[in-house]
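First comes one chain, alone, set out as structure tokens in the form predicted alone.
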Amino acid sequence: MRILITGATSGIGRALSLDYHRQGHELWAVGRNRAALAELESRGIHVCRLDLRQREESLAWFSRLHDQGLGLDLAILNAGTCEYLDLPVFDSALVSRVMRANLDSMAVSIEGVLPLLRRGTRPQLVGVGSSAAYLPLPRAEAYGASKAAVAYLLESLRLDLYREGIAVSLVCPGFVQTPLTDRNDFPMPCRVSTARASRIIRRGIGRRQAEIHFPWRFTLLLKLGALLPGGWWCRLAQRMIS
């Protein structure tokens, strides 16, 4: 397969290129790490240092690929970021950062990648969303709202997509151990590696499943979370954090 990842210089992106590329896979990554993509670069990946958040730059990186004639059988976008607002201060600045890391950038690959599917052999669609996105969670209100932006931005299109054969997948981890993750200064139950990652979403990429969320222990008590009454899941996350 013809594949391209964003935000593959470390995390979930990063495993899944080193993955894919082991399987015999023609990659393209994307990142914004110049050493990290150096090191892709001298395991025979094709790499481009790109800002996603700058639209008519990104734009003119995926025209030139598909003027070159490329067309893509999978694309997995997974750039993204997190942040935790603490209140008193609720930072608005900081919102804007996360939206645009997380869902501005989405849209961006997402405009560049579909002209290079429209082009590939049973092309797919994949986006790395969040649990968080699930219900409601303390100090997630800009990294949440992304991912619930995230999430139903490619459930649309998986609607307006099918008769043209395009598959799109949501991706919704609970926590990896990642740089991210890494400076989190609270629990993180059920947190996987890396390697455990990829394996997981690249079975459910094959399967072609619409959603893969993972660890299920963790996530499905997050959906059932999400089936409570409102004030029922706010009562209980108060208590949790008092």
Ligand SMILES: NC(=O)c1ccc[n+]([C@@H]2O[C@H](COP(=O)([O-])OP(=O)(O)OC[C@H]3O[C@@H](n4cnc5c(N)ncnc54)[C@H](OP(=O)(O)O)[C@@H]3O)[C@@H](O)[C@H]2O)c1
Contents of the next structure:
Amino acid sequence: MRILITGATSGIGRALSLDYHRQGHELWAVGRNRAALAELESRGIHVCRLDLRQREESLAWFSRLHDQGLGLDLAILNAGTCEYLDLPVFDSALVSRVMRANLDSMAVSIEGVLPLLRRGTRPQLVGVGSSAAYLPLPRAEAYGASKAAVAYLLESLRLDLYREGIAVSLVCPGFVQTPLTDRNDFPMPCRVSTARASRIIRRGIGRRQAEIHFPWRFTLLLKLGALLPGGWWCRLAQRMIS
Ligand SMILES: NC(=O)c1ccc[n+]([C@@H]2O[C@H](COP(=O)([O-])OP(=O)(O)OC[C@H]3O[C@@H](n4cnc5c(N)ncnc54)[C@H](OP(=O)(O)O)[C@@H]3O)[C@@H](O)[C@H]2O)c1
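In place of the form predicted alone, the structure of the form predicted together with the ligand is requested.
Starting with the chain above, the whole complex follows.
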């Protein structure tokens, strides 16, 4: 397969890139970290240093790939970040930053990869959201909102791309051990390794699953929690965080 992965320089994206490369697939890795990109390149992976928040520059790179005649069979749009709000200050700049990194970058990436996927064989578009979008979590106003928006974006796109034969999958991880979660200062139940996350995501992609969520014990609890009336969940959450 010809595979493009964003956020390939670290964590989940890096594990996916190395695993697919080991299996003999041709990879295009997108990220910002020069050293990490050079290391991927030394393994024979095509790399591109892009800040996906920069729309024009990013679309110009995708369009160069298109002009070169490239087609993609799989695009995994995984680049993202996480920042938490700390009240009493409600920092709207933080909200904008997170929306830009998670939602706007995803939209730019979709615009860039769609023409390439239209040339692919059994093409598949995969976006990484988060199980945080299943129900409201404390301090996750910005992150959860960005991932809820990503989920809606992809689920809506799935309907519109169906007739073209482009499958759309949404990945909703629980906690995965990466530099992103290493920064967290709270307990992270059921945190899994990047190796395990990569295995589960690749299996779900192979099955063309609409939604890939894991670890299932954790994500199932969140899905059940989301069925509670808002007031009940609020009171339960107070007990859990106090
Ligand atoms: N880890 C978890 O527990 C967890 C749980 C749920 C969802 N997720 C989601 O999974 C995805 C990967 O997270 P991770 O844990 O693997 O985090 P990570 O180790 O911090 O990796 C994030 C990746 O995204 C790239 N990236 C971020 N902003 C970018 C931008 N503006 N332009 C280009 N690349 C950018 C980073 O590139 P550089 O490092 O090169 O800047 C890096 O490769 C994210 O979307 C995250 O929200 C993670």
